[in-house]
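First, one chain by itself in structure tokens, the form predicted alone.
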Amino acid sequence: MDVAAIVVAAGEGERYGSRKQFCDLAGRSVASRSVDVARAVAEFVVIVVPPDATSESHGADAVVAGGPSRAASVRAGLAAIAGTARVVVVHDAARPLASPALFHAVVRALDDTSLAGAVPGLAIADTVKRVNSPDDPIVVETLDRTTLVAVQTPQAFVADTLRRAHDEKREATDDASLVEAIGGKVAIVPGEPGNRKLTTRDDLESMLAVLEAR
């Protein structure tokens, strides 16, 4: 096996109000669309779902129960992937409109053997300020946005490096952070404005409009 993929679909969707990854999106579940596009590069796809939702595969080759955090859920997915995988791609189920070309771009970037990972990113158009805390929203600093990017999934990694990063049992909001923490070099490839994350009901309506226009 050369490339395997983990589709992370284990969240409870608190902000959305339900498990958004299983919502219907133009006749198919959001999760199944993310599994399908991961097959653009992956010979084997594992989906990680809540422990009480393992009866439905959403088209994946394997279904595993997630853990109490995103990182724990990815580790559960890694455990289901054979050691023969050279590259592991991690994708959030909540980004069902990522294109096959984006999956190919992050995997192709790893042809550079100095890299441990590749992730899609978009330049930030808004001015970004850092504040003391959510409870004390006093501006501390205005950041230089020319050096900042908003990161998306899919994220591709050298499989052995990703496993080592997760062996540390750290927590992070994305896998690139864990790889960076052990010294792995991660590159940014151009992201896609249409690769938005399903967070609210309005996002679902926008995604439906995109699919209808295709």
The other form holds:
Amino acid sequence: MDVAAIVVAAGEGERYGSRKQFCDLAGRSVASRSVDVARAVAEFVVIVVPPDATSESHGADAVVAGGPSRAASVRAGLAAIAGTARVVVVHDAARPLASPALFHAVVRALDDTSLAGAVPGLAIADTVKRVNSPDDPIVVETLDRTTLVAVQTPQAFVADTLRRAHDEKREATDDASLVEAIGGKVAIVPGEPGNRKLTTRDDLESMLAVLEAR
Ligand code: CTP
Ligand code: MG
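Moving from the form predicted alone, what structure would you give for the form predicted in complex with cytidine-5'-triphosphate (CTP)?
The complete assembly is shown below, putting the previous chain first.
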């Protein structure tokens, strides 16, 4: 097998107020849309769901129970992927609007064999400042926006490297950070403004608008 995909859908959606990944978006569930688009590149798709929700596959080839953190859920997905997969693509179920072309772009970037990973990124429009802490929001510095990108999923990795990156069971909000931490080179490919992550209820409307514009 060349490419396998993990769709992580085991979160509780605290900011949203429910398990947003199973909500309806214009007639189909958010999770099933994400599984479907992962098929653009993956011969095998595993969906990682909350432990009490493993009875539904959402169209995936395998269903496994997730863990208490996103990273733990990715590890659960990795355990269900055959050792023969060369590339593993990790995708947030909560980003159902990523295009098939974006999946192809991150996988194709790995044709450069010096890379361990490829992830979508967008330039940042706002000026970004670092503060002491959320409780003490005094500005420490203003960052150089031209060298910053906001990253998305799908994120593609050389399978062996992703497994090694997860071996240490560290936590991170994306997989690329774990690959970077073991010295893997990760490239940015152009992200998609429409590839929003469903985070709060307010996101639903803008996502419907993106769908309608297609
Ligand atoms: N996720 C997961 N396992 C977890 C936590 C998150 O599989 N333990 C998944 C979510 O289902 C989502 C993706 O990781 O598809 C990105 O996480 P996020 O948007 O933060 O979703 P939630 O953790 O569910 O939301 P919140 O942080 O508001 O609770
Ligand atoms: Mg979360």
